[in-house]
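First, one chain by itself: the form predicted on its own, in structure tokens.
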Amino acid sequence: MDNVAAKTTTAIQATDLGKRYGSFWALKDCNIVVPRGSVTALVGPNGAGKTTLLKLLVDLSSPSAGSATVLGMTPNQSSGYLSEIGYLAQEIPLYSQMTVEKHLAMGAHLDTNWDNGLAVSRLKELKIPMGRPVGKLSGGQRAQVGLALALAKKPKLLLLDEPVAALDPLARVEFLTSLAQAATDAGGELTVVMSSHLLADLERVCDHLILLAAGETQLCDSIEHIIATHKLLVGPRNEATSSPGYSIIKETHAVNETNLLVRLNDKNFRSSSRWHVHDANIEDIVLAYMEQAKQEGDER
């Protein structure tokens, strides 16, 4: 892909990106490509580097190694750059004593691209009281206010750091439904990256996935391709070895059988008669990579 094509099709690209605090690498050798218009799940265990990556992308932190481009630009604090980015931190930073309406007015004052009508219609549809201080709203309502404020900027890239972590199941579903609708309404002009631990929730709205574990990139691809290139092999209990057709990500043994979660190296893979081949779901795949990274980290 040439540079011009990459700029038009890629929202985020990181090459060997890393952040170090003293001798500790919070993020290391991060290599990712996020397509424009995608809704990307950023997943990984605590301490994997998810928040670090998001902060690097909005220039709230400076890299110790490597580089990143966002919408064709190097992250910086210029108004031109920040106007293209919506960022919602995990704690959903709102002023508890200020009403929803006053938050919207402040946003309109600070941002030249502000679409107040979009925010108002979204919040009224959700029946969120505009005159109530946000400190008196429920957690789900505050998350919806934060999302509405971020979207009212009309950003080209929306970064969400654990926005549903503290929400009950119904509030999570409502938030993700709103997010999916916003992405659809944008007609491919909005790219979303959302970090979370809740894989089942993310699978409902995301089409792309980044997995960080042990501070490094384990997966970065479309969810469809990840599922297509991973299989569960079940056969008689035996010691298993990788073959030219696949690499073993996770191996487990029961009394009479062996289960392998494998990544296919050959798109024309055909298993031997020893194995029964089953599809793997995205949660099983992600957990297998996380366990593998943890084991490798423990062995170092």
Second form
Amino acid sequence: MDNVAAKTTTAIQATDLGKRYGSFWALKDCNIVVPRGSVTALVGPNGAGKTTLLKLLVDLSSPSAGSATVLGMTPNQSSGYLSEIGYLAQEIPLYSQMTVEKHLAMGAHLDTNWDNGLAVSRLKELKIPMGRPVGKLSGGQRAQVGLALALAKKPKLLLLDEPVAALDPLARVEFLTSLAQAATDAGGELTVVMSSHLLADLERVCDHLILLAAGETQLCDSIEHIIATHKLLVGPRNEATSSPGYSIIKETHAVNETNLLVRLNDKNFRSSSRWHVHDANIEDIVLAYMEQAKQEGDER
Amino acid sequence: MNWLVWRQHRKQFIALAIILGVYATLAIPIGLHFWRTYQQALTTCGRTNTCDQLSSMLFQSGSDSNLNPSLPGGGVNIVVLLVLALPFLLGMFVGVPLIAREYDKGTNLLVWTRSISRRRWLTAKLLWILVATAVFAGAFAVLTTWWSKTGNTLYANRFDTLKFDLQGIAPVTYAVFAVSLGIMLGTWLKRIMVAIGIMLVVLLALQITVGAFLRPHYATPLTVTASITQGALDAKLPSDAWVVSRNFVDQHGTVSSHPFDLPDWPPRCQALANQDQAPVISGHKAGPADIDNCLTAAGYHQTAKYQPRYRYWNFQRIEAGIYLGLTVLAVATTYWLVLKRDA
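Take the protein just shown as the form predicted on its own and give its structure as the form predicted in complex with its partner chain.
To see the whole picture, the full complex is given below, headed by that same chain.
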């Protein structure tokens, strides 16, 4: 099975994946493809199903609809599957009474491909006190311990659920630097999916983006391609805005101009001379989609 | 995995070992003291021909199956209560938090995403904890059975709740079941305090139900019948029997626990029972003995149902079987919850 997985270039493929709690769909019609070796940002407003999706991928919960294939396998609880996946849960749960050292010992006892030297050198470099109970560490240090525990498994896929949400800006930068370094060191052997609602952070390390909103996949592509296919159009007020060349994601009006954020349907789209085309940044694009999804949700 | 279980639960294991040590240092000297006192009394009672009354004389109070707490090295009753509470304490402090704490702190997400299957993780945890509980409760029961030797010899009914529930193999299975029930409820509810509350109620209700309503029926009781005469029934019952019921039966076969509740007294016996008009029979006023004779002549008798002492170990095995069966249910439910339910 490993061979088949190694040959494919896809780390994660989800087809119509959904999770229902009672009558509420926490995640619905999720269709994503994550290429191997990518660092993918999983973004979306709170309650968009980011945590649910990550849990489904590591079989901490089972899908109500659709299916997922991860490294060529269906997520399951076997040792063979779990040893390929590094997972860092939201709020970074650790045994607060246990020291950093003992956490590493736990990894050595429970993980098949455990690389103790890697974990020790990472944490020593960050000057994290190895003999201290993790309950007495700062949030940033705890996050680094969590990351070291996930990385020392030598996973092929690393899933991180809001790892920087609770960190101060400095710790956040340090964490993301560690993560970027780890991805670089792995040289394309490691695929990372990291959820967050802090867009600016993700741009620093990610090359792909999945946007979940209103329980559905809004975007799933490389950031480069997303930027290439989305433009900001500025033109006169009171002019018809629709065009077969693009789909409007967001429309705003000022006193005498109209701003459109559009997704180009036609690569060779040329606007009329009265409209100016600007590049949009990823943050604007993501926000526009989130607003759109929210409006649709409200209308429903 | 063994490393992690030891790491996480060593404080509990050490605490159990200490409790066992304390109990042993209490139980062994007291048990020896009782046994020596009894042996000395046996050698002296032969001379005065009072060995029959030994039980009532030896520890000043023979009324209770318990050994007298006013003895030197006393406080025995409190210890007995503690031993009785042991399954409850184990369920609270060992069983419920085992998995509920992991859910509570979110660490289940950490440990369930190591390279070990959830099934192996659970099996290691359950094996260690349940085996440790069995060893601990087993040592407790052995000590309790041993120190109760004097009491068991003197006060013969070994089915008494304060003996049956504390000695032999049944109490070991109470403890193992209590812990497995605690684990299951903690896993199910994910909240320690709520799970403890429910566990205590369920366990108490179960112990009462089994002890009071199921245990007397593990085997069909034996029956003895005797005349109405005072003491006639006791004379026929073995002194070490567990008497399940005593009844009076009238000439029609109507059964009641008290003779006066029987509806259809013969008029002449009725007259004897009526104190004001009681006739004088051969020089004295009619008394209870005359009533007994009258009723016997009318076809009345008494009957008792009892479990003989030789069934004691059989009953222990049956009760242990019931609790082990319930343990299997609790463990199976725990597996289902951990493996099939969303984390």
